[in-house]
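First, one chain by itself in structure tokens, the form predicted on its own.
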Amino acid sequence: MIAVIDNGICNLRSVTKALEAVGAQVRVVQTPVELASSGAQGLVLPGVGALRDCVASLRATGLAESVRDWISADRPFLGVCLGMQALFDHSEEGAAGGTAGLGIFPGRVVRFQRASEYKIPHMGWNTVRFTHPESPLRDGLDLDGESFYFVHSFHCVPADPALVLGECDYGGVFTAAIGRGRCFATQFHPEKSQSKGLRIYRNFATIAASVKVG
């Protein structure tokens, strides 16, 4: 069982359908009580839109602490797009002063600063090069590069380079995926990335299925 957080602003349907397409059982959760009673082995935090709204929703429902505790316990977790950005300390997105993240990992989320030939947002297909060949999330994917679909104007800058699992180049190299233990997150959208994206979800479902609950 994989729980998918519904924070009211995420691309919930496409993520749940992608997980179901690779054979996973999925339960949508909106509260810590629903998560605790779900029997989930894995947890997914998807997201589109504004980081401020995403983080505010997680804090209002109590799921911010649930996510923090889940990752601290090294239970399988996958963040997608905003679900990756929310894990860091702070983002430049928003009004003056930016937006505070969940602070699970040290680092910043910064706006792309690119020459005029690179349009913002970074939207469309781009190649991700995986930097950790042993990571189970990239099982069956080409270490030297696979194409995934991106839609974002900000990117993560982890304080610890060892956290970086994948990199992409858009007028400069940026972090496209992170991983530590059983916690993973991608700036790209696997659910919009056809067979290679489904492979990401299949690999995550396999990781989650290996964990016993209770």
Given for the second form:
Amino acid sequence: MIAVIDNGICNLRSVTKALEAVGAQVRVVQTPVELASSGAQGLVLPGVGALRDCVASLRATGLAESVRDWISADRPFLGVCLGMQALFDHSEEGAAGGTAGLGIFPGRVVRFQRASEYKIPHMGWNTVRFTHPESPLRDGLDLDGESFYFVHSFHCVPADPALVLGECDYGGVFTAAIGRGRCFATQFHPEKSQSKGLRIYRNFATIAASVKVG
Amino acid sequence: MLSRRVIPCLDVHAGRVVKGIKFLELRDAGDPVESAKAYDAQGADELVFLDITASSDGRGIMHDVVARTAEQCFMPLTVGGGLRTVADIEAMLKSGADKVSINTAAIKDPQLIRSASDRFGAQCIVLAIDAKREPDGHSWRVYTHGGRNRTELDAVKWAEEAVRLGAGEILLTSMDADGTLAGFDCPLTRAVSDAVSVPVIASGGAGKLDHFAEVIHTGHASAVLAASLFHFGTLTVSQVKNHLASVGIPVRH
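Pass me the form predicted in complex with its partner chain as well; I've looked at the form predicted on its own already.
Every component of the complex follows; first up is the chain already shown.
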């Protein structure tokens, strides 16, 4: 069972359908109680839209603490796009001083600063180089050159370079995925990345299935 | 390296795929979900559904089409046509669209772009511009209603304004080129693309493989869109991508 957080600001259908397509059972959760009673082995935090809404919603429901506890217990976690950016201390996104994140990992989320020929948002298919070849999240994927779908104007800068699981080049290298223990997050959208993206969900579901709930 | 995107567009009327030649003659041909799956299999990088249903009654069908497509195609889906309010946009995103394109409604109320972008993020707000070349030969006017209604807006200035308001992408259709198969309007595409910071999708006029490379090279398009060319099988998405790769343009394989 994989729980998917519904923070009310984005469509979850593509994420839940992608998980179902790889054979996972999915439960959408909106509160810590629903998460606790789901019996989920894995937790997915998707996100599109505005980071401040995403973080505010997680705080309002109490799921912010659930996510923090989940990750600190090294239970399988997958953040997607904003669900990755929300894990860091601070983002430049938003008015006046930016947005405070959940602060689970030290680091910042910054706006792309690129030459004018690089259109922002970074939108479309770009290739990822995995920097942790042994990561179970990249099982069955090429180390360098698989294409995934990105759409974002901000990117994560982890304080600890060892957190980086994958890199992407868009007028300069940026962090495309992070991983530590059983916690993973991708800036790209695996649910929009056809078969290679489904492979990410399959790998995550396999990681989650290997964990006993108790 | 970021790939240039090849995007088939499906014009949908009352839940069925059509493609108007010069936006006027419609030919019914097919189920949108089946078409979407076929394009998915051909390696399309994204899909655009344009709802050309005139009546609001028929619009409900589009939500069903979008939902069924999003459940079967794990690729980005943009939906446009008839979206007038933030609530319309929200409903379409909830049905499974990743991006929405707005056109006439944004011209009537430019603040719609800002409201929608603030709420859902710039990345999912696509401004569609239908442009026609002015008699002076080097500027372009914005038109609505399939090219029938002329507005007071200059296409390049409108694109700049829309991006300032929060549009994350421009879907730019040349009404002069559309349906001619004679090639994209490269000067128009370049003028808009060079004026804005966001990606521009070039649309209208694709007739042969060279046209796609041309509008990327000289028009500075981030993505290329075609409808009838793909729909009637004149070219496949994979043929276009192979051609782009052969002339050194990065594409996803």
